[in-house]
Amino acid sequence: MSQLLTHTFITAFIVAWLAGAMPLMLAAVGETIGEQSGVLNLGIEGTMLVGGYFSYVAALHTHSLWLGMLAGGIMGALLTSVLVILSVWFGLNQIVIGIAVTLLGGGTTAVLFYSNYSQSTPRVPPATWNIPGLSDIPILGKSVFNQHGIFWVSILLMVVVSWLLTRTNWGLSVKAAGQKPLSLDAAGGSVMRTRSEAELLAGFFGGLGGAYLALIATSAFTPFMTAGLGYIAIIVTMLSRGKIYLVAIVALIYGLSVASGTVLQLTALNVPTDLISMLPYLVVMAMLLVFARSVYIPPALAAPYTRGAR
């Protein structure tokens, strides 16, 4: 047991904790933006897979984790545009379209992966951007431009989203679109434009979550590697009541349960591997049961809106 208290192990535990929490946190932040505007995206699982695959391909070819993350976010937003067009613009059922997006994302990435990397799965190298002069500044340093920098930029992006939702007119419009879209329309705002902008931003964050999972947490991509993480992001969003800091807390609890599974495997306790694999999901189910009465759903969530309709 004493080997669990070494500096090396504690460092590895913290890294595993954050690696387990960050993909969920990014995806849940995106889902929070979308749900606050009244759009339920059940396709976030497919969005994460698309973001993970294309970030992996981009990082392999450019040797840049940053370009890989950007590619993942863009492709996540691109896939989410299917939901925007069919559900937001044409008013089709968000649940049905969301499931279709998940199937599309999962199936497409699996086919592409087996077609291009069926013989071997190269790992993404921890590439950096060595910018002359800028990389030598002590405060910045080269670590800012590698995977550690990606972690801090991801945190900064979530802080910016929290500020946008709580301190800006755009955030007020997003919340109005999810709570009383008729009032937003009467005030001169556009429900369709607001929901489209919010959902595309949500897709970008979903793609970032998948990219973080592929590039930082595992350094590789495997088909269906999210294993339900997108659906957990939806639960986290509903538990967090639209507050980004609560999204972060719940995601950190999930990441802690993931890292704790590794600890259990290293102890002398004879814990079945299947039970260890189930631990993060059991923790999420327990939180859902305990805080079920606190779950908040915007009144207009998943309800199509047509201007002038009563």
Second form
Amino acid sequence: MSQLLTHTFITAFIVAWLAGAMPLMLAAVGETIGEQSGVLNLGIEGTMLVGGYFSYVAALHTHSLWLGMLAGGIMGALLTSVLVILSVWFGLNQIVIGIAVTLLGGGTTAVLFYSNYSQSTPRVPPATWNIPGLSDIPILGKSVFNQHGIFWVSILLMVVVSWLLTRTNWGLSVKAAGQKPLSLDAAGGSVMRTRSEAELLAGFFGGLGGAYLALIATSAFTPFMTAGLGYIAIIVTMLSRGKIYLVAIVALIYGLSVASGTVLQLTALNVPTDLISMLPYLVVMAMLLVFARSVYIPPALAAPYTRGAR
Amino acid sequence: MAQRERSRGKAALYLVIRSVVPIVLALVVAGILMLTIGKNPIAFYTDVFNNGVLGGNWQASAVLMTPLLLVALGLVVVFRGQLWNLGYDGQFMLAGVFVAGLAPQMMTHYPVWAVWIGLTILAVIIGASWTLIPAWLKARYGTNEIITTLVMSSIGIGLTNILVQYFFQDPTVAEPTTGTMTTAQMLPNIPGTRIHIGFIVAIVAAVVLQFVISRTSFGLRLDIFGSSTKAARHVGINSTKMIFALFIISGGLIGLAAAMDIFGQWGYMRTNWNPAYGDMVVPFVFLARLSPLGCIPFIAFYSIFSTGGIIASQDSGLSSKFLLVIVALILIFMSITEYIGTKRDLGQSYLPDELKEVLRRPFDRIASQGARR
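Can you switch from the form predicted alone and show the form predicted in complex with its partner chain instead?
Now the full complex is given, and it begins with the chain already shown.
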């Protein structure tokens, strides 16, 4: 009996861990692409909410989680195009526009949700994939190896991004745009184009992060469900110095704190729920304090590039 | 001389236009958005005006304006130094919970006025202290203060809820709330109105801050620091001290806002209550060009809009979160107006070079094809 309890317990813990880490990981991968190119996307919170809402709507209408994810990603990129046009093309203050994008995303999705779904609040049916053979492994089989295909595709996408950033010419251009845009311009590349592409991809991943949160992690959308996750994604990005594997590790540490919170709630211990919801933020602040020295920001971050300006 | 007067008048008019145009554009676009989801914007805006201004409702707007203006002043100080304190919610709530939690008990032992003064000072200290870690990280390691203040804000809000439930809980009620002040224990109203005297405190704070910024050496040093940290170092301004000073003043003013709001308007605090005054204030602080006195009309406008807007959105069946969309639109149009204005002042082209090149390319291609033919 106690054996069974611990098994189910650990399984639930790993499921909660992955559910907490994956949305953050996707969003932070997006933010990393953007920041490497020198664009600070403070609007990622709004991007995630828009991604979450539209993935939810699409999944409800098409009964397909895949199409939902795709819709979330595309809408995330679409919202980010506001930032691309205003901040990348015209060089308007990235912080002000970022705040505007956050408010726009949060406000619009809340208004739409309350006018369309507040009465019914339908849920997206959860789905799992059993991988033959592997899903029979005692604990991992019921937690890791029965995750939906979206989980595996998300991980694959992150590997692809890592490859793009480190092994391709495009990745080199992105880094040049973030480090020394002048040199990219002199070498015949286009800073504007590189940053636009990077930022749209970032928006796509931000949208995916929100979609993952809505469709896979919680099976429903609620207004302002991200509750600051976008800002944590920015911190994860700053701590992981542009390396995707570090993004994954930091996001997993964060997920661990989310999961321990959930588990603490399951146990009979009388821990205040507010303390549990505060836990991830405390972990993030502790990480910031400990690793303050190694926080890395690309030199040209949040600085618009104007040709010929000194 | 007369010509100079006229050009100064023209410049002032120009400034007003540049500040008002974004708001007008945002309201128009928001109106179009309302039409697309089947609401009547004219009825909505009329409802906003009726419930925000007419029939003595302007007094409710003035009460809302008190904390908004004080938070705005707190933001003016840091924004002038090119620093971003976006942790206003945590600073506000944490300062507020100590006021609401301690006041009812203390007022049974000490005279009411002494508690007002004592707890207001405490609120200022708490608001200021919640900015210390971000300030230290910024000064020591250059860690982005936007992020650290936001995280501290989330921790502050969580801590507030815990404090209400486990330390300041009123044992006589079931809901997690602090004790409630009686009307006599709250700030008195300005005679003849329903506006508490915290409003006067806010206006006085704006005047004092305007004086400090425009007439003292600290104000000058602040502006040098804000325009260039390199120049600031050249004239011997200690950037560590400056960062701490600005964050402390900012957090302190936000703490003051919390004290005035709790003492003046609410008289108690419950869990999961967060007015989120700061988010709404940011665009108006910029529209006022970071001038403390300039904030007054803009914050007054928003207070009316918010007071009326909440009722109007209920009337029209729209979520009150629609106000967020309007604020976001104001921010966007403000940036665009500013861009166009700057380019016009400098006599520069409105399109950046690279974008022009991209736009020209298809035409060049057509032209070269034509030439070949």
